[in-house]
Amino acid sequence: MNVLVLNAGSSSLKHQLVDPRAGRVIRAGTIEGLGSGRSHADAIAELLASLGSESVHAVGHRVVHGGERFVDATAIDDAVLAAIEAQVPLAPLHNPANLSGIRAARAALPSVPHVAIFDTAFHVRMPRRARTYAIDQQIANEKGLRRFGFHGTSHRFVSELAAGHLGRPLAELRVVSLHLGNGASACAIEGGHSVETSMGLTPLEGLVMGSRPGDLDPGIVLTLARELGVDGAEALLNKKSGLAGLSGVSNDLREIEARAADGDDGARLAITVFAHRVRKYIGAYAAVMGGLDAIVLTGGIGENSVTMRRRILQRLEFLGVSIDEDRNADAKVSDDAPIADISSSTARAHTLVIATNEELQIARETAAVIELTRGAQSKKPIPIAISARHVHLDRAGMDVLFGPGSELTPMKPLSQPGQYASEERVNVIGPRGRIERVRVLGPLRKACQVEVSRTDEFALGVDAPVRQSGHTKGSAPITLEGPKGTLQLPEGLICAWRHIHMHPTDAEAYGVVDGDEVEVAVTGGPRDLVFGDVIVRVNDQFRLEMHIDTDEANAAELDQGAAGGLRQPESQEPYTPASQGTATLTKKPRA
């Protein structure tokens, strides 16, 4: 399959023809001079004429802003086009040009599928505490003022390469991804998802960039608006700030480093402020995730500046970060050899330089959407189980809470084979409150784990991370109280990641594998709702069932016994069992 990747700007059309399976670029280039008597339609016609006999089987379009609606690559139709247009106020410099490119390409290639890939999509589901600005919430909601983040395609691409290089599932890693170029952003990736990112409502927030300032006191913006007018302030913040504003000469780090070597104070200031801001974000994001497994540097600066990498990564030994100076100096990355590990032999956290390839990622996500669309079919219903707060204990915890050698007393079997609710209960105690008589589930496990809802979390006064069951490293501390003793857990409290248990035969029927993510639309009940980021867990001991917690069930007004079925992207008629509601699943594209 050949995917034509288009990045339509106001004055240029960047393009690549990519074979996503082979990871091969067939043709690449940029058509300049748009907007002055030359349209995107003219550029598309010129591009297609230049391809000669090369076939185009699909078109992947880069779209800067997808707002809250678009959380994944999406097949483009008229409704999607209208929704992209609705985001123009959030990206007035980018989305109009993206739309012009999409319309021109659809008109020129009406018989091939077109897919939109959004810079914001990777970040849309950041936790509410990370995406919310501390301003009047009525105004924020009315105006759509929240943190969206950008560079999502790049952060997704390099984090997946990092996981492959380290030989570990991305869902088990805590990664700080640094996309450092003329545009720069940091991203905290935990459990395979963006949980924090430095850019906000617009690309102005966060790190120092080529011509943008990054983080600013809002009072500065107000002062500039009063002194220069809104247009003047906007021009200063977008085009005359960042490295260019600090150095007074250029936004090109290579030129700035050369001037700094000759003693230019402005150039030296630009370098130190840039490195300081990035280092500050690394520390903050390690704190957000409760630890750090890897740092990834990418983008023009991250991939190529040996000295900037050294400046950024110094004094991070307390996080387990230590680089080998020779490896750093020798690091060269390319599309053919995209990863260089510059960690020292004693480092606890890996430091990787990775060549990003947003076009290849766009091509892969485009191909994945198309494959899913072609393979759509109805499936049998999936039961939905509502999981109340509960506790899992290991042997040592059981001995402390109920006495040495004590055993759990089965009360009733659970839906998953071999698991049961026991007669035993414990009190869960947090810094602010306690929850009495929380049931213990059996059998005993290898480690203690407490699963609560967000409502419980607030009642206890603890900030519990969203994790898959069993992934308790770096999770929240909690105290358990039993009839024979008290157990203080340094970690183990989580909000369980909503998930679906599947037997391998079910997974094969649905066309998913362990670790895939699906979206679940619950329809037909009192309140329709879409659950995102639902993890598929496959094991030959599992029985088909989706698990959500009580808060999630209340949001959809579901009761025990609800069920649903799988719907692929183009299906509009979900399977409707004789039940209160229907859960329909859309598999997220796996690039």
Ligand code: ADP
The other form holds:
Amino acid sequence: MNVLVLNAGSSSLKHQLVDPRAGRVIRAGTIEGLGSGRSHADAIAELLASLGSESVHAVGHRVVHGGERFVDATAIDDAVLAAIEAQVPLAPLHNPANLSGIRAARAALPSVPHVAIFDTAFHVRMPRRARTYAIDQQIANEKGLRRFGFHGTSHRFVSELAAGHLGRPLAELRVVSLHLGNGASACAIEGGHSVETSMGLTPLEGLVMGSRPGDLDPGIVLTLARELGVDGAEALLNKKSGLAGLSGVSNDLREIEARAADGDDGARLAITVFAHRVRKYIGAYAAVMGGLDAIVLTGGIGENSVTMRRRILQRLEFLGVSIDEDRNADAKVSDDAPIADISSSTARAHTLVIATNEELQIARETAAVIELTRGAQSKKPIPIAISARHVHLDRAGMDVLFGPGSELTPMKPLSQPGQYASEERVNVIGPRGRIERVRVLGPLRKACQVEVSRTDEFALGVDAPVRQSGHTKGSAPITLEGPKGTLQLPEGLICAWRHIHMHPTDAEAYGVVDGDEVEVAVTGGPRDLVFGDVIVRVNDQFRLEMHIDTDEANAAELDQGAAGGLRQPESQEPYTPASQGTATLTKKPRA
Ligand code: ADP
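Complement to the form predicted on its own: the form predicted in complex with the named molecule:
And the full complex, kicking off with our chain again.
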């Protein structure tokens, strides 16, 4: 499966085509310069053109804010799109661009599944004490003011890699994960879940970032709002703070490090404030978890800045953290070799530098959602139709019973495309008795066929074999009487083998092929029943439906008057949908 991973920002579209099972990146790139004149739709058209013959089986979209609504990766439909839209006020910088990307991609690739992966989802199990702001709770609840956390995709990815590297289940580890990029956050991971993280309601809280301040006295926000207006304050806090605000020149640590080396005081201040804040969080999170097994550093700064790592990790021996200077200096990580252990030999807690790969994580989660949806599909109830006794005629039979050249008069379409109940009826006559006015179904077929139940057989006085429709060779003889004549069939009477009509897409979803035998359980009605020996018939003209005869329906009390209205009011006709209920399918191994 190839998953196209899209990270739509306001000015760029980052994309990767990933095979999540192989962990292989097929294509990767960034389309820049969006916004002025060039839309997300233009970028997606350009991207799809560049993929050439590579197929896209699914699209995974990074979405920054899932709010309280999204606790997991979610398949996107119109309702989900509207719900993501509703989170826009929480992430005004990110969600609108994410949404434009989703809309453009869905329009360009309407037939593949689209899945949203939320930066907030990993933090969903954060305990109440960690996600609550100490403000008036009535207002907090009304306005949805709580901590959500971000970078979840990255924290999840690196912590799982760390556990793999340490050879222990993540659930047994206490990990502090530090994602230090342009955006930066710390996360305490215990029992395999995020239990604390430094970003809050919005990605403004916590660590010092490229252009955001992280933690500050809310009084400052009030002052800024008074002095600069709300928009001015918002711009300052999002764009002119953090490393950029401290250094006065850049949000790029490389440039700041170069200037600091040349003695620039602003640059030095930026570095020390940044490192101090991260150290503070490591100590706090070790306290939150009651100890520490591993620290993971990731993101552009965590993966690359040897000096920043040294600054952050100094004097943490009291937590069992000690790094080997050479290993730190030599640590090089990439998607192919993503882990470098920089712990000293005496360290009790491991320190790992890990290359994050949010795209691979998004691709994996996208594939998982699709597999889950397929699994759910295979549990989807199968509509059941009760087939009353009926007759199929061939051309010759029609001529005899209704006169030469006569045609069937369609009365009511049946659920299977092209099939209909006709106005015409015939009498079915056996050695012991007769059944009057049995409905003829159209259109005409290659051979005459009469389908009855076991009870009917008894009334007629014939033994009919259980057969699939169309398999009349060697079946029982029967006589039909029409307005224009009588037809003695040497064979053609059958008791229909209970079966399920499936379109090939249904068969794929249920994991069966034409001719498979399955069991179908009818539950939740007055009498639960499992039908064995149900044969699957697959054809691209079929619609999903199980057909049983009236005896079988009676045995499960799938009849008029049964609870849940299992038959529709005008239920005299064959193939009345009996139940949208809960028939589930189990595949039997073939003999
Ligand atoms: P984003 O959050 O936008 O994905 P990244 O994870 O790419 O950002 O991190 C960008 C940050 O990483 C920038 O501050 C950049 O200066 C820093 N960075 C990247 N490479 C190095 C390096 N070799 N040394 C120091 N800092 C680096």
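Worth saying up front: this structure is predicted, and the values here are computed from it rather than measured. Think of the rigid core as the biggest set of C-alphas that the two forms share within 1.5 Å after superposition. Numbering follows the first chain given and starts at 1.
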(message) If the two forms are fitted on the core, does Ser422 show a Cα displacement reaching 2 angstroms between the two forms?
(response) yes
